[in-house]
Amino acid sequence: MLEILRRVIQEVNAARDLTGALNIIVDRVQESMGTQACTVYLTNDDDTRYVFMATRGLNQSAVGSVSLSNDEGLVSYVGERAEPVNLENATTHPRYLFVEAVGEEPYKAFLGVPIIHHRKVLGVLFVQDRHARKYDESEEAFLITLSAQLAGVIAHAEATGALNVETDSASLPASKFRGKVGAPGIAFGTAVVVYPEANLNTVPERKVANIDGELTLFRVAINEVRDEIREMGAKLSDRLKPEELGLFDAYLHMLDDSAIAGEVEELILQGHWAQGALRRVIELHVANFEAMDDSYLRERGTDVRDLGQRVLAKLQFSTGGRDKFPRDTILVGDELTPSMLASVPRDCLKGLVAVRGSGSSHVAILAKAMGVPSVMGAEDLPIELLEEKPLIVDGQEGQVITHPNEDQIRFYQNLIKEEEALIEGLEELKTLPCKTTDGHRVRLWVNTGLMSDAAKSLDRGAEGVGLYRTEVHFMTKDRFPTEEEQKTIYREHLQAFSPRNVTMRTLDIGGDKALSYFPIEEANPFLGWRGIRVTLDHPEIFLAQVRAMIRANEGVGAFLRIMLPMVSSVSEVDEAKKLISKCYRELLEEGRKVDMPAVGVMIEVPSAVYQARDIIKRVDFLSVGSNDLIQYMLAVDRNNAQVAELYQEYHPAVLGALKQIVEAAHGENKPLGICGEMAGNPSAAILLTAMGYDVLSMNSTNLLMVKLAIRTFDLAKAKRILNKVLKMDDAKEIKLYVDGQMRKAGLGKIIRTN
């Protein structure tokens, strides 16, 4: 069964449009399960009825005009329990229900379970016997594996409004698909989409006018796939029994034009792109390998994939990449890098949108650093139909509006006026003190990466660096950046906040942080080589840029605070600081007039928040990274959207490590601030204030706004709020009360949706 289930959900998969997909259900269900009928119905637009869809054993000219209403018959009574139902005699149910239009009168025996995405039930898939009898166990997960699957066919075709994935975009209406805020504001522009080099399964449809110009390029990337096959054969030829070898023929007979290279120019020659009709033929020839029984043969699939994957980065290769953007670029897909962001010059960048991520992933991050308003987590968008067509990117609530109407343009219009008439107001806190209305000061620090945001950052009365992120200028190169590279950089941001606090940390890669030249491969990154650990492992890559951090701020007057990323162990910080203790020593030695930086630690791991007197007992300071502690203490990838909802700033758990870590710091008369998101949500400043973090490090954009937060309470409400909240047990009320204690005090307006 497990086999069966293998190839059905391949063939599934493959299927270019809902009808297909639905169609090979009902056929290989009804097949492999042999049983007289398998049919799917689904929801309307408004989930009052269920419309009979797809059949194999029942009337096929029904299909499509026969509907029920969502509380009649077994169908929706599978749908209001939201579980299996599997009945040896349906006839004698009460929720029964005869409609002769389908022809279901000759059956007994009845199994159907939901089709569920998301919480929300899409439809019903069931299957019929003559006879009564009652399913088994395994049937019964076969069917609902089934189901799971076809739920993310439905719902995709339901966000494009469209039952065929090739229907013209032009003709979609307006479409709204719901993410996660990544970055604030609102943003009108033509969307770029953008795909991973050389992932067949990423190849979007696409017609072209220039059929000799495809037809060309892709007898060059044959070619030169050809040669490649020849060459590496020469090389192996006497390493390799003749047998072995003989494998080079076999690929280069699989690209001969009366095989893979001529079907691919079949359908080049009707109007397809050569990548997209590459992917429709290794598409084929993959599933017939994998539909064979022999499992040699069926291995050889991945044969014919490898040799697509080959060709099509050939093809990207010769095609190059964009060297014009719209000056309202709208970068849209499934997974953006900071790579990506760097290929679209800054004055067309307008917006992002992304399948994939989350509001704190680190591409999220850059945007809210950037000021380009940013959606993420958008699953369902269809971004293969979007190249070159408007968008609104609803940087506010999370959404993206495709081919928006003059209504909806209208609306965006006025709410941009009023962010204008919003942020214009708070103009005149920027030279004011961060303090409460009773005194207590708080210093709001910012989050940098890049230069651009260096003035932007001092407009707005930023106090200091908080978080200075390094590996953004690693992350944009081709290799390390030398000692004398990184100098240049740091010194750069050094002058530009000279006197104040610049805080910078040193080299964080790993997770979804990766430099193309230094690949770091692993089963579950988040929980692996990153941060201080790969930096503590090459400790040449960690002197040269503390050396750099040092020789920067040579004559400068800035305050320099080299900050130490996911430390988990006393450990790490004793070996990090006899580093940056070495590098100073050589420096002096050099000649240099240099001052010893302040040295500090993020606080981002659970380890480190239970150790954390130990830790600042050691340092200077503590920092911490909410967006790591968050998503270490919940269990919660904070770049997958099926579980943004559990990535909760306000949980219990997470309100009661931030106190902890404020005894520990304040226990030693050390300071402590915070450098996550959280720190630039004006609600939960209000909580961190009153717990007594002595800095907020956030991104420019939001400075202000927290300013007008803190300056509006005084430090006893604030306290109040917080003691009241550390007795709830739940991170939505707590939400709720806290944003009801900012509305009560005037501060709708800059409250944080989502």
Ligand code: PEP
Contents of the next structure:
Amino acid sequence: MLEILRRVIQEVNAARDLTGALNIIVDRVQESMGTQACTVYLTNDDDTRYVFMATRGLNQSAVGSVSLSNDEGLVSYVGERAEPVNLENATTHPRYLFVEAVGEEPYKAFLGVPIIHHRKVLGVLFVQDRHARKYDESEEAFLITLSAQLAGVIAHAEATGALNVETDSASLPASKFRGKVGAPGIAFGTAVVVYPEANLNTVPERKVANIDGELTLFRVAINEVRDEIREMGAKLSDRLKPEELGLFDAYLHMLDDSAIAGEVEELILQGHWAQGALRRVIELHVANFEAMDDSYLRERGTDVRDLGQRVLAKLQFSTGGRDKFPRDTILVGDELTPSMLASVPRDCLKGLVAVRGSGSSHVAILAKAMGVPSVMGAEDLPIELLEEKPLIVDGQEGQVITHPNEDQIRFYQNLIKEEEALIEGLEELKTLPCKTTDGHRVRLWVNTGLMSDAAKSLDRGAEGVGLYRTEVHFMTKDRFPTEEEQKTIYREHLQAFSPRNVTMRTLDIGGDKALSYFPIEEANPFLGWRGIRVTLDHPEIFLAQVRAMIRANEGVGAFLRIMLPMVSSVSEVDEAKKLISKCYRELLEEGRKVDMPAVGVMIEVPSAVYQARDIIKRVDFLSVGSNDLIQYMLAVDRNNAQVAELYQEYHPAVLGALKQIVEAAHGENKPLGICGEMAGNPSAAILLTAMGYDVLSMNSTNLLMVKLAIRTFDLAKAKRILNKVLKMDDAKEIKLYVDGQMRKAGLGKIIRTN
Ligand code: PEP
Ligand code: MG
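Can you swap the form predicted alone for the form predicted in complex with the ligand?
First the chain shown before, then all remaining chains and molecules of the complex.
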């Protein structure tokens, strides 16, 4: 059964449109279950009807033209119940409806299962037989398993169908794709789709006029791969047996004009670009091999794919990395990385859209820092069809609109105007202190990582830096930066903010922050070698960085604070402190006029919450990294769009932990800040102020909105809100209540929608 499921899903995945996918489903289900009919109905756009979409056994000519309202017939009954309906004789069921056009009068037995994607019923898949009989448990289980696996594929195919490539783009209807808010703001622009190198699955369809050019590119690539294969064979000739070496000949043969190469050239001659033609041919061959019963032959599919990837890598190299971007680039990708972001000139980059990730992914955090509207986790977005298409990125609601129509364009233009007016209205707050109406002072600092953040932050009235993410500099290089290189960069930053506090975090890599030149391969990267764990294991990296930080402040006069990420036990603090003191002593011995920096710890792991008191006794300050703390407390991956709804900053357990940390820090009379995204949420900032957080550190974009919120409430009122919230047991209830209080105070416009 597993084998059949695997094959059906593979075939459906390879289908290039919804009709193709549905036809494969009904064919294969009918065949493998041996039923007389198999049919799929899907819900229409506003979920009011079920449309007859594909069938084997019923009347094919009614496909697309028959539909049932959502309270008619057994189909809607399955959808309503959201569970399987297994009937020996469907015609006697009270919900049975006879629809003449469909031609189901001879059928009695009925087994229907709902197709559900993200809690939403997309449609119903059912099988039927002429004679009355009850389907057995294994048949029911098969259909349920298949439907659960196919739901995502169908949702994707439905979305893709709306963007048929063959159609002239001007005549395409607008489509909306839901995702998660990555970075706020609205952007209009042209999609530029980026792919990780040499991934055949993600090569888009594209037609070209210069057929000769594509043919030449392809032939050069094929020749290079042939040479490589010959070389590999020669190198291994003394270590492999002749029959094993035969594999290389087989590879060379596959690349012959009479095989893969010839088929690709044929498609290029029809106007396909070389990469797309290659993908089509390879996919077809792989599918053929994988459909074979013989396990040896099935494995050959892997060889063909490998060959395809090799040729693709050459093609992508020969076309070179993209060096020209439209002035209104919306960068689109399956998974975007900070380096992809860095490859687009800042003045061309208008927005970001990623199929994976969430608002707490690091690339989203960078986008927020740069003020680039972004949508993450747009899971159903068919990126392969979007190249050069017009898009609107709605970073307020977390959605992407492809081929927007005039109404949508007007709507979003108005939203942009309203947003600009709001920001203009906040300008006057820049120079005013951040305090509640009864004079309780809260420090508003900024999170930085790029030099360009500094000017913007100071312009918005930042009083210090609460988190300088040093890894951003490391990510833009192709090797570890030297102590001297680091010193130069840190110095610029310290100079820009002097004489304010500047909190520099030691290298925090691992998790979703990778360095190309220091790969970390782990099954569970977020629970693995991250942050302080890496740098304590590599004191040479840690020492060079700390020396660079301390030296960078020589004669500058900023107040340098060094902060340690991902601490989970006091021994890490002790070890790190020893290394920092060693650096300081050595620098003095070298005759440098440097000051000992303040040392602090990020509280972002649950164990550190419980040991906050032990930790603060050892250092000068604490700062909560709520992005990671929430992920680790709630066991919700901050990058996973699938569980993004469960990533809740108002979760009662999170609020309880945040309060406990205040008690620990203030119990030792030491200052406490918070530098996760939560600090930049105006509603949450009211709760944090009431708890007693001394410093809120955020992206500069949010600074004036948070200041407005804090300047609107008095501390006693904020504390009343907090006390009420701390008695609640549900994050949604808390959000509703706090946002309600914000609205009452006239702050409805600065409430975050999600
Ligand atoms: C955090 O975890 O809240 C934090 C500020 O660090 P980062 O987002 O860089 O992991
Ligand atoms: Mg963190």
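Since the structure is predicted, the reported quantities are computational estimates derived from the model, not experimental observations. Numbering follows the first chain given and starts at 1. C-alpha atoms forming the largest set that superposes within 1.5 Å between two forms make up the rigid core.
### Message
Once the core is aligned, does E137 move its Cα by at least 2 Å between these two forms?
### Response
For E137, whose C-alpha is compared between these two forms after core superposition, the shift is 2 Å or more.
### Query
Is E484 one of the residues whose C-alpha moves 2 Å or more between these two forms after the core fit?
After core superposition, the C-alpha of E484 moves less than 2 Å between these two forms.
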